[in-house]
Every structure is written in structure tokens, then in C-alpha cells.
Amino acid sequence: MGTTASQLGKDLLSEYQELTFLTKQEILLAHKRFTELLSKEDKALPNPRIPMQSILTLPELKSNPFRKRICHVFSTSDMKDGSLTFEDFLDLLSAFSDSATLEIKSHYAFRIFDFDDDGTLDVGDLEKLVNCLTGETDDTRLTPDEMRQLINNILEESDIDKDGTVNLSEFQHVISRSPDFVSSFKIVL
């Protein structure tokens, strides 16, 4: 499903369209801004990259605390590297689409959450979260004792099966009853 980064065909933006949550105008507004990123070297390769630098250059991606897990997320790269296709760019921008479904992205933000890939979110993982969501300075850092609490309160509320961390079935359930979620978990072009 590679294409150039000059065109992109009206057979390939039906395909994108039927794969994705996008409008036809969103995924032609999404190869722009892809091709922008490009350098000039890479606009002539088949199925070029865009380095994770690069991508998180976007201001609908700049002040996003989960930026970089997001890369790594959506990222099909087999170096790890967080860098995206036009393809892995368009899969980003769909799971964030309102026209997205809670299921689709309730597993997204599951796996950004799951910092260390393991399929849980455990102790390590919901410290992580809750940093990127405070800030890691000294002025908004929890102390040893808040997040330890706050940690327990997670646990206790999501925890169905009490085995220390919360599974994507457990995370989903907790979404559920999250009203805003649906709303305030997108990104728009």
C-alpha cells in the first residue's frame, strides 16, 4: 500500500477511506502535512519515513505529554525508532478521530499507557502516567507518599481482579463510565 509522497491516487484514498476513521478531505490534508515533514531526499522513496523528531515538530503533537509513547505506538518500524509511514500517520490520526469508537481508542490509550509493552498497567507503568500528566519538575512532582496513594486509589478503582495492575479489559471498564473520554482523547489536523 506504499505510495509516493507527491500523489496519492483516487483508488489508494478509497482504500484509506474504507481503512480508517478519516474523510476523504482529512486524509488529503494528512498527506500534506506528511510531505511537509519530508525532506527532499525522502519524497522521492516509495514509502518514505518520518523521524520521530520530526513528527513531534506538529503543534497538535508539541504539547502533548504522551507524545513520544504515541510515536512509538502507532510506529511500525522494526529499528523501535517511533518513526512513521504516511500509513502509521494515518493510523495515528484515525484512532484520534472523533468519528473513532470508544473501543478503538480506549486499546489506544491502553497501549500508550502501558509504558513498558507487557500488556498491563502496573505500578511502574501508572508512575510514569501520572508524572507525564503533573510534570516531572520539582514544583509539580508528587511526593513518595501522594503518589503511593494515589497509586493504591487507581488500583482500588480499576483493579477488578486484584492481581496488582490493570488489565485492557479493566482499563476499558474504567473508560466506560469516563464521559469526556471519547471527546477530550483526539487530535485534529
Contents of the next structure:
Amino acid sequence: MGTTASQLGKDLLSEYQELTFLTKQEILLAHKRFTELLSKEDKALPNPRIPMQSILTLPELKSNPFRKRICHVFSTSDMKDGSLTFEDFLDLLSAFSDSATLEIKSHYAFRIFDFDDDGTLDVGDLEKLVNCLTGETDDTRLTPDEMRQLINNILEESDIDKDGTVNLSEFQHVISRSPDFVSSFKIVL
Amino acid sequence: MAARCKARCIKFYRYFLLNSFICLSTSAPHANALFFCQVTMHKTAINLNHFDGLFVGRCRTLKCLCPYQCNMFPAYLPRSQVLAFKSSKQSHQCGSGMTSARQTLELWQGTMKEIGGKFGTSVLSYFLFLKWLLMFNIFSFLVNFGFITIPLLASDQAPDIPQGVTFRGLEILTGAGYFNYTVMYYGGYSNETIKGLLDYNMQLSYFFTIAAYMVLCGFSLIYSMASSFKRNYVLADPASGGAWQLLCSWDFSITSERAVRQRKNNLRIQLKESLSERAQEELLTLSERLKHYGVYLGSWFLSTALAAGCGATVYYLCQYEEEVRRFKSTQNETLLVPFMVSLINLVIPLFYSLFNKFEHYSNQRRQIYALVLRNVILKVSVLAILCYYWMNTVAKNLIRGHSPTRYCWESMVGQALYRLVIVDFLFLILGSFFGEFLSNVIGTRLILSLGVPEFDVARNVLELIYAQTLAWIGIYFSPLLPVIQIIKFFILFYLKKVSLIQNCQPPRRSGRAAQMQTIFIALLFIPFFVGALSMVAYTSWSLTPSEHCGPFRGLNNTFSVVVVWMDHLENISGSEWAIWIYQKVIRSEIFYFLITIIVLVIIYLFWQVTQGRKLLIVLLRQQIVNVSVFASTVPKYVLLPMIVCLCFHLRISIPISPIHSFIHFSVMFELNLYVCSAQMFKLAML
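Having seen the form predicted on its own, can you show the form predicted in complex with its partner chain?
Now the full complex is given, and it begins with the chain already shown.
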């Protein structure tokens, strides 16, 4: 299900519309932006794949602290290099769109926050998450004491079965109680 | 093999318990089935082929039973299956054509997206609130214009304007003069039955239109308040305001590098503050606490005294204005009272913010609530004084100097409200200029430490609520006041949008926008709408309408229109049901008494149900922890009977009330059912 032409076929467009949460205009805009990122040789391929570096030049993702994780989560490449085909790109936009449901958004948020891809958010994942959001340099991150206390607070709040990690159900439970999540988990081209 | 099987049983049971706890605490009745599906899809929980096969098969059946719940997106299914999921769900819906058509019709959709993207949800909530209030006014205008004004205009009755009164431009500001005799005010409406295709009774239509509009407004407000409360207070745990909320509210749609850096800074500061808050709560000594309480008491006393003082000022100003008018005996209305009222509303909140800076609050949320409460008290007291003056002095014609033949007190009140609305609009424009533009100039050029101002959502929303209350009070006295309100809100939207983009920066604290919105809707409803409704109700129940103008002239009170109509209906056959409803339901006290008793009993039942569920959540939480601690060390032949015993133990130990035990029984029955089926699978595996 790829395309080489610079225009999307009508039935392909309506199929994408059925299978994602995006509207027609959004899919066309996504196609336009995707083909702009393709290099000349790739345009001739049936199912072109854009490397992660090119995706990260998009202005919507350029300054996002989670840009690399997002590419890894939505990528279907066997080499786990974060490259995206057009359908992966549509999946990305669909999950981050206005009309995506809370379950889908929380599901993908969990996968993005799970830095080591083991299916749970343990202390290492939470630490990386906090560092991502507060700053990378030494003078902007939290002290080790504060980090430890913060992670304790987080686990106290959300770890229901007290196993020291936050799994998907617990994460979704916390998210369902945070009414601002849906409106902030959004990327619009 | 035995150890692996035991590990899987434990994990499965833990996941099941966790999911039952979650589904109970979110009160989703059929979520048990949903989570059964979800449990099996977690490859980390269960990794057996035939387990998978059994459960997936069962899930397909369950999916048919509750299709509306199964919109989950399991992570580990191949993409084609995932796409098939979505495909089967969406083909049942009406079609995306409808959604895109609806999107283009919505007002200001693009602007809202832009504002939400740049400034966040708390600022966006102000604009959404403004749009919502605008809808109320549009509806009111359509209803009033359609049912009251158009029949009058169509009946070709020329308004009896006295000689020499023509339209001068000043009327737009004062509302008097030429406007006094048009359909703008109550006095311009006749009390006759218009003969045409049908007999259109103007009195009944005026009364019922206003009453129906107020009742519909009330229902709409109650519904919004209740759903917002459920979504943002009950489901969102207010106690856990902490770290997760901050982390999960990271805005993914920010695109500029500088904004991202700024947000990271703000987030770090907020995280540090929340950490130190928790640590600091126990550290205050007794003398410090006494000092804090003294400061609180002092500032509350001062603010209440200020509010009372303003109320008294407004009252004396009203009387003074009347005296001036009597002595000079002109018809020129002055804008003194509206000017003073708007000035009070502009200046006194600044004092309140000043008091707020001296007080010490452990919680930023409490600070905002205290400020909002003081502003509300001020506005309510000013409005209450004005209404009291109108009801007591103007309505009872205690003002000397007016010729009794042309005195139309409802039109006078309507004019006073019109002037209030217009001057309030002018002050909103001025306030936007001073509040945002000047603050920006001062913050960036003169006192650099202040910085670019933030958009003060609370103050602006309170101003909107006040403006809407004026319109609600004025509906009875001036049916076309919503027109002015619509124009005002339209201009205000664009003004605030421009001012926001030019002058303000995004808010530093990622606030609790959703909860503040609930508070604002609750404020809109309880003091302001209920106050406006009671004033209109008091007017129509107890006050005598003017004798020479308006649709209710000559009657004792407005409500007697209905009484007269009921008498009239007795002569018409086929309308006995209306008379029966009127006499047995509306006029009888027994009916209201019975209704009250029934509503109280239902409330008590629901309250007991809630208490029972809360208790159950606590017990399930404990059970989850227990299982995860003990089950890993307990041998298999003890584990199975222990599970059964736990369930029965739970059922026996909570006989607090019949309702509690009924709920526990039904839930435990389901729990037991699932546990028994789980045990059967475990036994099958051995």
C-alpha cells in the first residue's frame, strides 16, 4: 500500500480516511510534507522510507523533547532505526490528532515514555522522562535527592500493585484522571 | 514447568484484580469484559499459545457483546489486524462527511485552534466560555424576537411616540428618549390580543416566552455544571495534583525552541515547588500559623468592608441621581451610576490582588479561589443593591416628580440596565487597553522585572459572568437587550484575541484549566443566574405592573395573566386537562411536598451507593498489594484455596448497611465468577 505518484489516488485517500482519525485535508497535507522530505532517488521507490534525521527536520518535531522516541515508536522498520514510511507517518499524525480517543493517546504516550521498551515504566524510564522534560544540562536538571523524591511521589500516586513499576493499566488509570492530557497530546501540521 | 505456570497464574490474577479495581473506580459497568480482553493482549502477562488462542477466541465473543467499549489499540497485534479493527468500527458511523461539514459551520474554529496552540488550554477556556455565553444570547434573541417582537411589529400598531421626540444619537448611550417608546423596552408592548390568522395573546406570549427561556437556561446550566463536575472533579482526583499531572500535561504542539525552553523552565520550577510544598507543610510553628490566620482574617474583613462600602456608595448615588433629576426636572438621564459601578468593578479587584500578595497561601489553587470569591462577593453585593433599589423605590413609584400617567417603571429599570450594559462594555474595552497593553509596555520598557504580562483568565471570566447576569436580569424589562449583548460579545472576542496575541505571554504555570472551568460554570449558575432568576420571579410574582404601559397593565401582578387564562379556559371544552394540571399540580402544596420527599430519598440512596463504592476501592487496593506481596512466596497448592477464601472473606466482612452488602454481593459475584474461570484454566494447564 505505497504510492510513487506525487498525487494520492482517490480510493487510497478514502481508505486512509477510513483507517485513521485524520480528515481528507490533513491526509493531503501530510502527503505533501512527506514528499517534500523525500530525496530524488527515493521518490521513484514504491514504498519510500525516510530516515529519522530527515523526519526530525520537520518544524513540528524539531524542538519536541520526545522526537527520537516518537520516531522509534511509530517506525516499522526491521532495523529499528526510526525511519518512517508514509503509512507510519500517517499513524503518527492520527495518534496525535484532535479526534483520536483517550485510549489510543494514552497507549502511545506509554510507549513513548517507555525508554527501554520493556513494557513497563520503571525507575530508569521515569528518571529519563523527568530529565527530558526539565532540561539536559547539569544546571537545569533536578538534584539526585529531588529526583529520588519525585520518583517516589510518582510511584506512590500511580503504582497500585506496588511492584515498583508503572504498567500500561496503571498509566491509563492515571491519565484518565487528568483531564488536560487529551488536549495537550496533540501535533497538528 | 510448575514454577512457570505459577508465575503466570500470579501475573494473571494480579492483572485481573488491578483491572477490576480500575473498572470499579471508574464506574464502567461493562469494563470487566473489556479488561478481560486487555489482560490477554498483554504479552508480558501471558505468553502461552493455547492460552492466547482460548482467550482471543473468547475476546472475539466479548467484542460482539460490547462493541462500543472495544476501541482499544492493542500494541502487539500486527498492523493489518489493527487497521481491520478500526475499519470495522468506523464503517458503522455516519460518515466523515458529516464531521467535516459540522467543522466548517462552527464559529471561530480556526481562531480557537490557534489560541489553544499558542497559549494553552486555560486561556482557551476563556474564549470557549465567551462563545458559550454568546450562544445563550443568540438563542434568547431569536426566541424573544420571534415570539414577542415580530407579532407586535406585524400587527401594524404604530407606536405612540409623543410629539417632539425624535432619534438623536445620544440614545445609543443612554437608552432613553426615542428608544423609550419603541419595542426595545417593556413599555413598548401592548396588552391586546392581536387578531389575525390566529388570535395571538400578547400577554401570555410575553410571560411564557420569558419563563420558558429562563427555565431552559437553567436546565442547560445545570446539565453543563453536572457533566463538568463529573468529568473534572470526580474522575480527576483532586488530591493527586502532583507530579504525574505536570508530566503528562506536556504540550506536544509547541514548535518554537524558545517556547520549549521556557516551558521546561516552568515545569522544573513547578516540580521543585510541589516537592518543597510537601516538605514544608509540617514545618510551620504555632506563632507563624497564628500570624497567617491573623493576616487572613484581616484581609477578609477588609475586603468584606470594602464590598459593603461600595454597595452603600451605589445606593446613595442612585438616590442622589434621582434627587438631581427631580430638582432639575429634565428628562436627561445621567450616566453617573453606571460609571461608578463599572469603576468599582475595575478598581476594587486591584486592591484584592494587593491583599493577596500579602497573604501566604500554601497552595496556589487556594490563592486563586480566595481571590475569585472576594470578587464574586463584590459584584453580587453591587448587583443586589441595585436590584433592591429598583424593586423598592422605582417599582413602587416612591419617586416623586413623575407624572403618574406616563410613568412606566419597567421601562425605567430597562433603561438603567441598558446603560449599565453599555458603560460596562466601554469599560471592558478600556480595561483591556490598560490591563494588557499598558502592562506590556510597563513590563517591557519601564520595570523590566515584571516582564510580559500573562492573560488573567479569572478576572476576565468574572467580567463575562457579570455582563451576562446583567443581560439575564434585563430580559424581562427589555426583551431586545440580547441584541446589544451579542454585538458586545462579538466585538469583545476579537478585541481580546488581538490584545492577547500582541501583549501577553503563555501562562507560566500549567494550571488546572479543567477544574477552573467547572468552578466558573458553577459560579455562573449559583449566585448569578439564580439571583437573576429570583429577581425576575419576584418581579412577576409580587410587584404591580405599571398601569399605563406594557403588556401587563391593569393587573395586580404578572402571574395573574395565567389565572385569567385558566378562568377563560374553563369555558372552552376539551381543555380540562390543562385546568386539572394547573389546579392540582401547580397550585397545590401537596404535590411539591411529595416531590421533595421523593427527591430526598433518591439522593440518600445514591449517596449510600457512592459510599459503598469508595469502601470497595480501598479494600480492592489493599487486596492487590497483598496478592503481589504474598503470592510470589506461597506454594501453588495453598494459592488456589486462598484465592477462594479471600473472596468469601471480602463478602462477609462488610455488612454495614443493606445497600452496601447488596452492592458487594453483586460485585463479588462477578469477581468470583471470573476467579473461578481463572482457576479452571489454571487447572486445565496442569
